[in-house]
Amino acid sequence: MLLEVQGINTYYGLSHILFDVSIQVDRGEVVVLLGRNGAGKTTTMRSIMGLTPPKTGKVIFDGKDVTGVAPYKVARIGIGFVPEDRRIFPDLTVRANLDVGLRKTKGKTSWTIDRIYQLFPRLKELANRRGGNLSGGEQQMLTIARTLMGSPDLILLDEPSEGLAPIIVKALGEFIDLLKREGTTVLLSEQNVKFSLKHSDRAYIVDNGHIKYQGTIEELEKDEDVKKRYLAV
C-alpha cells in the first residue's frame, strides 16, 4: 500500500467538507476520484498534500504518517501535486519553471530535463518563453512536467482535463498510461467520466464529502444505477 487515507475529516473554517473519507492506492495503480463539482475531490487532494490538513483521521504515505505535514516536506518525501489552477510561475521561462521542480533522489531513476523534453517535445521548443504566455494546454503540460522533475512516487492530478481541447485531453490520457507503465502511481481527480474510466484501474465516487462508492473500473462500468445517481451518466 503506497497511500492510505484513514477516515479524514476536513474543514474550511467552520464548514465541514470531508466526512470520514478513506481511500487506498496501491503502488503502480491509477486510481480516480469521481464526483460532481464541489463534491470534495479537490479538498481530498489538498488534505493529502497538507494544504488543508484534516482535523481528524490520518494520511499514511509509504508507511509514514504525513497527516498535517507541511506541503514542501510532503513533496520531498515523494508526493507530487498538479493543482487544477496549474500554479506555474508566469514571469519565469519554461526552462526556469522546470528547474524549480528539480529534486535529487537516491536509489531511483530521476527525471531529467532531457527525459522531460523527450516526453514533451513542445516544451523544448518553448524553453525560453515565459510561462504566462503559454496556452492552457501548454501550461498544463508544463505543470505536469515540473512535477515530474521532482521524481515523485505518487502524483496527484487534480482535474487535469478541465478546459482542455479534446486533442490535448487525448494526449493527457496517453501520458497517464505512460506513467503507469513506468511504475509511477497516480491519484486522479476528475469530472470527465469517460476519460477517467479509460485510463484508471479503480474508482472512488465522492458526493457531498462522503465516499459513496469504490470498486474496479469494470465493476463501475456495469453499475448503471451508481453512474446515474452520482455521475449523471
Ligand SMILES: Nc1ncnc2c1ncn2[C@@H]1O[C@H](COP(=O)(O)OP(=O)(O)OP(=O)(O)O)[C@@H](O)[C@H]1O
Contents of the next structure:
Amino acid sequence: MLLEVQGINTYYGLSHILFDVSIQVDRGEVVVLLGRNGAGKTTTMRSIMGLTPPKTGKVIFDGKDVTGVAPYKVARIGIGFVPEDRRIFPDLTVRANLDVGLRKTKGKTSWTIDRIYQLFPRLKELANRRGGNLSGGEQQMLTIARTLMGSPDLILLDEPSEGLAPIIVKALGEFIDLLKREGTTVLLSEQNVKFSLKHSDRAYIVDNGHIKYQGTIEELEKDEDVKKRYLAV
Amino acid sequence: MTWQLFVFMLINGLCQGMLLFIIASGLSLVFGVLRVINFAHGSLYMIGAFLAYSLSTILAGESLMGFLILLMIVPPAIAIIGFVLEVSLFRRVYRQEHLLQLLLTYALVLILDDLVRVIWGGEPRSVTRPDLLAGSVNIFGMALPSYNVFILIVGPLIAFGLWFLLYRTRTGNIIRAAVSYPDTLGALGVNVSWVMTSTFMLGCWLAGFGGVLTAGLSNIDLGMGMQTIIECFAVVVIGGLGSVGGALLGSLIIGTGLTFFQLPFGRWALVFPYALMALVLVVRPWGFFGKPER
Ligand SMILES: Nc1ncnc2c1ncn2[C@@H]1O[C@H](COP(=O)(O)OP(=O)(O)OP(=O)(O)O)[C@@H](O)[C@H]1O
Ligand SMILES: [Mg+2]
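Return the form predicted in complex with the named molecule of this protein as a structure block, the form predicted alone having already been given.
Complete assembly follows, chain above in first position.
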C-alpha cells in the first residue's frame, strides 16, 4: 500500500468531524472519495497532509508513519495536495507560482517547468500574467501544475471539477488518466459522480464523517441503493 | 527661499527619508509575512545604534574601514537578537489575537529600552564619522555634508537590494507567497516557519543598519527608539502595511515634509507625519500601495 489511513478521528476545535476513517490507496491507483457537501472529504485530505492532524489513528505513507508530521515534511516525503479553493498566489506570476512549487526530488516521476508547459500550453502563454488575474479554469490548471512541480508520488486532488465548464472538466478527466499512465497515484475527492466513476479504479463514500461504502467502480455502478442513499444520483 | 536653500533642504529631507525607509521597510516586511506589528522594531534599531557606539570606541574608528566594519557587524548582530526573539517569543503569538501580539511587542519595548538604559546609561552618545565622510562635498556650488550624500547613495542601494530580493529571486517569490497563503505554501514543501524566522531576521538587520547610520548622523539617546517607531508607523500607514514600495514613498514624503515644514513651523513640523497619517487613514485606510484586508 502506498497510503494507509488507519481509523483517524479529526476535530476542528471541539467538533468531531471524522470518525474512524480508514482509506487505502495502492501504488498506481486512482481512488475517489465521494460525498456530499460537508461530508468530510476536505478534512480527510487535510488530515493526511498534516494541515489538520488527526487526534487518533494513523496515516502511513510508503511505510512511514506521517501522522502529525508538519505539512512541508509530508510534501517532501512525496504527497502533493491540490486544495479545492485553489489558492493561487495572487501577486506572483504564473511562472513564479510554478517555481515556488518546484522541489528537487530523488523520486521517480520528475516534473520540470518545460514538461508542465508541454502539457498545459495555455500556462506557457500566461507565464507572465499575475496569478490573481486568471480565470477559474486557468487557476485550476495552475494549482494542479504547481503541485505537480513537486513531483509527488501521490497527489490529493480536492474537488477539482467544482465550478468548471463541461469542456474543461473533460480535459481534466483526460489529465487524470494521463497521470495514472505516468505512474502517479491519485486520491480524488468529488461530488461529480459521473466524472469520478469514469476516471477512477476504486471508490469510497464518506458521509457525516463516516466511511459508508468502499468498492470498485463496477460494484458501485451496480449498487443503485447506495448511490441513491449517499450520492443523491 | 533661494534655489540653493531649496536643493539643500531637499537633499537633507531625502536623506532623512532614506534613513527612515531603511528602518520602516523592515517593519513593513515583517508585518507582511508575520502579520505582527513589531513595536520593538524601534528598540532594536536603538540597540543597533548603541552597539555601533560601543564598537566604535573599541575600533577607534575614524577610518572608513572602521565604519564599514560597524556596518558589517552590527546589523547581523541585531538579526541574531531577532532570531532569538522570533524563535522564543513571536512564534507563539502568530495565531493569537492582535491584542496579545500588541502586548508582547509592547512589553518587549519596555524590556529592551530598560536594558539599553542599564547598559549604556541615559546620556546621549554619538559615533565619530570616519574622516572620509566627515567633510563636505561640493555640488552645484553648495557644500553638502558628505555623510548625508553617503546615506543618499546607500539608501537607494538598500531599496534596490530589497526590490531585487523580493521580485527577482525564488526566495522573494516564496516570501511573497507566504504573505498570501502560508498554509498552501507549506503544503508545497516549503518550511514556512523558517521563512518567517528569516524574514524577521532581515527586518532586524534593516533596523540595525538604520541604527548604525543614525549613530553617525546625529546624537543617539534613549528616546530615539520610540520616536522612530512612531515615525515608521506613520510611514507604513501612508504607504500601506506590508508594502516595501509604499514604505519608500511614505519615508520620502515624511522625510522631506519634516525638513521643509521645520523652516516656517519649527517644532510644530513634528505634527506633520501624524496629520498626514490621520488623513490617509480617513481617505485610504489601507495606504497608497497596500491592499484592503481580505
Ligand atoms: N475550519 C473549520 N472549522 C469548523 N468546522 C469545519 C471547518 N472546516 C470544515 N468544518 C466542518 O467539517 C465538516 C466537514 O467539512 P469538509 O470541508 O471536510 O467537507 P467536504 O466533504 O469537503 O465538503 P465540500 O464538498 O463542501 O467541500 C463540515 O460539517 C464542516 O462544517
Ligand atoms: Mg471540501
